[in-house]
Structure formats: structure tokens, C-alpha cells
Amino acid sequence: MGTPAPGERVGLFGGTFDPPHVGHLATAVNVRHELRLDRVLLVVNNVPWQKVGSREISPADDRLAMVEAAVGEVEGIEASRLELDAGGLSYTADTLGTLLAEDPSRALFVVLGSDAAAGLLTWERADEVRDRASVVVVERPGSPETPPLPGWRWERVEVPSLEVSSTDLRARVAEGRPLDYLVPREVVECIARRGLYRQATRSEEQP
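Atomic model of the given sequence only [the form predicted on its own]:
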């Protein structure tokens, strides 16, 4: 990665990515295009505070390796280990703070789905997220528009409707069913190489 230009526009698309799939990639690519972002970072959560205790989450290094395999050489889409390096629970406010400390001239955009947008006010230090970044709400064609929260910088981007569930993908691996065309081939190979999801069950909650 080269030296970032001053004032670059950076999207943060955070998640467990357990595993990453074509829906994640389509979202990142379309948001970057629509908002003319310099980069979109797929930020791998270290310990996702909203999912603690909900299910067993794959080791962070495995999830990062899958995201690195998924993004490959796609222009402007990068895997980020910022939250892994920070350690502990992962909070968007902290990640935004780290990026702005590196370069205060950056314009930051937090990419999330409509369900997550509806719960923004429950986030840890939500006021810091509001002050540090614009929110980009990803919605499917024809879906009702999520109303913006007062005082927040708000964008809406439509992305293709790709109904792919990480929960289903983990179950597919456990049951020996194919992942072809649901995740990039490089991710399929990474899952096999690392022996992931062999004990996955359908009862787990979707990330």
C-alpha cells in the first residue's frame, strides 16, 4: 500500500467476516463507486462487542486471512487489521480515532446495513462516531429508505440484492456442500487450508 494522499476519502466496512462472501464484496465495490471513495477498508473485528457470547467466532487471524484472500487485487478494496492490532473489544469510535490520528484531513465513511443503522444510538460512544464520520446506509433496490438520524451526516447507497448468509455458509462447510459462487475461490481454498467451520451448525446467529 502506498502513502495515502492528504484528504483521502476512506470507507470503513467493519464486520466479523466469518466468512466473507460475495455480498460483502459487492457492497464494498458499489459504495466505493457511488461515493467516489479512495479506499474501502474491510475492517476485521477483533472481539465484536455486539456478538460476545452469541456464538463461537473463528480466530481473528483466520478471519483476516479470508478477507485478504477475498479482496485479492480488487482496486481500492483492502483488508484491515486495525482492530486486531488494537486488541480487546472492537469499537468503531476507536477505529475512527486511530485513522484520524494518522491523518486528520481524512474524510471517513462508516458503511453499514439498515438494521445496524437503526441501532446506531446504542453503539459505544455513538457521539464520537457521529462527529468523526459520515454514515453510509446500504439498502437493497426497492427497500424503504432508512430515515437519517438528526445531527448525523447520512448517505444512502443501493447495492445488488445478494441474499448470502455467513451462517448458511458455515453450515454448508460442515455438511460438505459447495461454496462455489457464494464466496471467492480464494476464500474457499483458505477455508479448506485452515480447516474452518467443520463443526458449524445452523443454529448459530448470522453475523
Contents of the next structure:
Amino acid sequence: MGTPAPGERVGLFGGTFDPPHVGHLATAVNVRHELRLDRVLLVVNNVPWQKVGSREISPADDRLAMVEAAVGEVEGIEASRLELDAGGLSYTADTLGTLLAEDPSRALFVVLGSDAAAGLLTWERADEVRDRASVVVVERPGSPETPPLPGWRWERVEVPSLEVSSTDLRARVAEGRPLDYLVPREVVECIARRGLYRQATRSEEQP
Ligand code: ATP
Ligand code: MG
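Switch from the form predicted on its own to the form predicted in complex with ligand ATP and print that structure.
Then the entire complex follows, led off by the chain already shown.
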């Protein structure tokens, strides 16, 4: 990564990425372009607290490997293992704190789809997130627009509307349907190599 430039503009796009897909990647690239960010980090959640108990989540090292495969050589888009290294539950407030402790001159941007933005106030120490970063919301097909929260630094960025979800992709693998063009080829290969998603997880099985 090298020594960060002072005043670096960094986007944090957090997710379970189980698996990462073109919706995530097109969002990261277009937000970086529109807001002239130096880098967008795809921050792999260690234990995504919103999802614990609802389904089986792939091991963090599998999800990180897929995100690394997904970003490849795309300039300014990076896989981040910050929350894996921190261990325990993943809270954005802490991740922002870590990035600011490394370099207080950084300007941080938390990137979210509209579905995730709707839950912002339920986040652990939401006030710290508000104070440490701007929020960047992209519309996600099927999710209503989320109005800006008063007192937050808030931006909306238009990105190509891609109706893709990791939930659908997991079901595709379990049912033997193709993933091609919905995720980069390197991710298709990574999923096959690691034998991921071959069986539907209990809560996602069809009745
Ligand atoms: P799952 O179906 O398992 O919840 P997902 O596709 O929603 O997976 P996540 O890892 O939950 O992916 O999402 C991480 C972030 O990416 C969230 O902020 C989410 O809103 C955003 N996101 C996911 N898919 C898209 C998409 N197709 N377009 C724009 N944003 C997206
Ligand atoms: Mg999701």
C-alpha cells in the first residue's frame, strides 16, 4: 500500500461479500470516480453482527480471497482485511477510528447501498460514524430511497443499477446455475476451487 499521502480521500465499502459481485464492484469504481477518492477499500466484515444467526456465513478467509480475486488490478480499489485483523464483531465506528489513528488527515467516506443506509442509526456508536465520516448512498434496485439523516454529512451517487445480490448468487451455485458475468471470472474460479455454496444453507433452502 505504501505511505499514504496526507489528506488522502478514502472510501470504505463494507460488506459480507459472500460472494462479491458486479453490483459491489461497479459501485466502488463509480463512487471513487464521482467523489475523486484516492482509494475505495472493500472492507470484509469479520463477524457481520446484522447477519449472525440468520444464515451460515462463509469463513472470513474465503470471503477475503474472493474480494482479492474480484478487485484484481483495478486501480484504486482494494480488498481490506482491517476488520479481520481486528477480530471479533465488526463495527464501522472502530474501523474508521483505526484509519484515522493511522493518519488523522484522511477524509473518510462510508459507502452504502440504500438498503444498508436505512439501518444506519441502529449501528453501534452511530454518532462516532457520523463524526468521523461522510456517508455516500447509492441506490440499490428494489430498495426505497433513504432520505439523508439530519446532522450527517450525506451524499448520493448515481451508479449503474444492477439487480444482483449475494443471496441470489449462493442459490445459483447450490442449484448449479451459472455465475458468469455476475461476478468476475477470477471469483467464479475461486468459488469452484474452494468448493463454496454447493449446498444451500439451512435458512435459504426452499421449503
Ligand atoms: P446478501 O444478499 O448476502 O445480503 P448483498 O448482495 O446484499 O449480500 P452485502 O455484502 O450484504 O451484499 O452488501 C455490502 C454492501 O453492498 C451494502 O452496503 C449493500 O447495500 C451494497 N450492495 C450490495 N449489492 C448491491 C447492488 N447490486 N447495487 C448497489 N449496492 C449493493
Ligand atoms: Mg446484503
